[in-house]
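A lone chain, given as structure tokens: the form predicted on its own.
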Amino acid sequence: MIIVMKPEATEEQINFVSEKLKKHGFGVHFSRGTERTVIGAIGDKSAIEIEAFSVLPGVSEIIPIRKPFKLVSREFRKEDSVIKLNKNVSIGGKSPVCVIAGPCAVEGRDEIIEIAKEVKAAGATALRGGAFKPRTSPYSFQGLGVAGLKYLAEAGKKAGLPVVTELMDVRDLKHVVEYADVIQIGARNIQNFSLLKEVGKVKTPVLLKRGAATTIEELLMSAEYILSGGNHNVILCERGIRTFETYTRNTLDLNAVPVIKKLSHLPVVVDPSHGTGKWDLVEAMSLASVAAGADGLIIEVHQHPEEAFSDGGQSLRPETFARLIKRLKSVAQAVGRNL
């Protein structure tokens, strides 16, 4: 349930009822918006008499979440929320749209650098590029690991730019953290629960990915686990789901953005390049991603995508991603963003 204070209540009168929430067993969740102050009360509902509640000093009403995710929910907080990726890129809100773009592995330290400078020079606001990859078969390259994440940090510095990469295995997480601004969390690790709960209680940053064959609901409840843990900087990401359909690698679901940001106030980013698989659909599948109200774009981008480690069939050159960037600019303005 929440709780919603009175504009005029005091902080005094907030922390009573917090402390009184937690004396009965109950996760406390704050959501402070710019007309009223939101308690998110997580625990068993039976354990109160909720109308002893309702007559504290500066409760002005409470509200059951009829939702199985809570904090992520639109009901615990009705204005858009906005992440900070550093200090100088946010996403989400009234926030420009953003374009997080590079390889999809890191392959090395000049590789990076030049691509880094290049997609920078295009108008993208972050960088990314795997350290760690997942892999189907246990032959391909699995990643340049800690080397690689040290060689994509100096990149993100040099054109200045944050940057965003996958972590895969808890025991990487100190790694990840110290060397990248938001920690992707992959499709196929959407419902890895005990990872879900470590990232929970780091504030970096997570880009959440939903999985090939994930609900949105299951979306939703794995990004409640980063929430409920107390790290509220989460990003949904829809990069295509399986279905009958064999002639790209995924079908991207573009109803998921729309359907996201009604039921959540989390930030929506759509992967194109995972969604087709095919590098040239990924402008068309862009372009309708933000027409249809997505905050940010992840897009992969290689010099030379023949000569690529992965994925090189779905990554846009830097020439094709700068073209792409001043089409996007069109219709960001068209439904009243920037980019």
Contents of the next structure:
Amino acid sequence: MIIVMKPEATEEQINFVSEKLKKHGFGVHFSRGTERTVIGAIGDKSAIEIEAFSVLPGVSEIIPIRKPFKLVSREFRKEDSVIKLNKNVSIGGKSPVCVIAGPCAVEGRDEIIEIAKEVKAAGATALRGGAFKPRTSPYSFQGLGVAGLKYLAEAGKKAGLPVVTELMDVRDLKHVVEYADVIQIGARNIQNFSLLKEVGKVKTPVLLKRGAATTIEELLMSAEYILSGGNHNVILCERGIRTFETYTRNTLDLNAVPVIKKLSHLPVVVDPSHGTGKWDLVEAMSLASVAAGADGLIIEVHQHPEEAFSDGGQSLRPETFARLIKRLKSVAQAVGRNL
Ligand code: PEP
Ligand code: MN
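And the form predicted in complex with phosphoenolpyruvate (PEP), for comparison with the form predicted on its own?
Let us now look at the entire complex, which starts with that chain.
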């Protein structure tokens, strides 16, 4: 385990902790940073009462190093990861809050070009749109496929926005990498380990969405697959989990934001559209997400939600989205972020 001492911890307090650890049979290793000292304690954790150590004077926190996730963990990297979506847009750390907006699905060339311009004018920093759609029913619109990717890329270029789109099948990876700036792995594929391994081999950033029944640890383990494959450009996304509540489509677990921030250095995005399933709840949950520390949002916006091929009921109109962005600015400012 790692014992992180408070920055103001005295030498005496550090020695006290160290001696106590040795008495319990631990090998003690120091890492003296410019800000604080970290004590690495190697030994049998069950030999001590962790709680008793955490209240010792000068101790800030105790982190077991036997976490199943390693590369995604804060222990591996103390600083927030900053991921570049393209040369102009970054997410994480002190980057401005990133707002990814657009329709659930790319429905046509003109439609995606028009909405791209609208969301850009309202203040979006990236464009979303699915070309491969994971639909519950095989009879529902499945997406435009590669043609949809091309329209999305064209719309992104015209509006000056990086584009995010879902990959469902390893066979489409080359197309998605060719046309998209960010590969979205959807909630249904969070534990599709072969897919995760493949996106671990490319450099394109990955937006990894938590599954409807995935624990935070499982989400981090899925991210670990991608990082361990060599792709460190992973953005985690909370999009709601399935609970007994039926009023909303999912239960948006905003706890996940500070929890992930604590456990991992990776940026966190919240999807209040799928998280609520209702357009009129999207603004409140977007504000709450940024207040909770999210690095970004992914929001569904459609010119005519009543005619959308998918997820119309949770899609904002461009003008509602523009109002949301305005309100978001004050929340971002209140929590020390730019937008
Ligand atoms: C989507 O973003 O349109 C989508 C299908 O999301 P999720 O995978 O979170 O359900
Ligand atoms: Mn959708």
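A quick note: this is a predicted structure, and the numbers were derived from the prediction, not measured. Residue numbers count along the first chain shown, from 1. Superpose the two forms; the largest set of C-alphas matching within 1.5 Å is the rigid core.
- Fitting the two forms on the rigid core leaves the C-alpha of Val59 displaced by at least 2 angstroms between the two forms.
- Core-superposed comparison between the two forms: the CA of Arg327 stays below a 2 Å shift.
- Val17: CA moves 2 Å or more between the two forms after rigid-core fitting.
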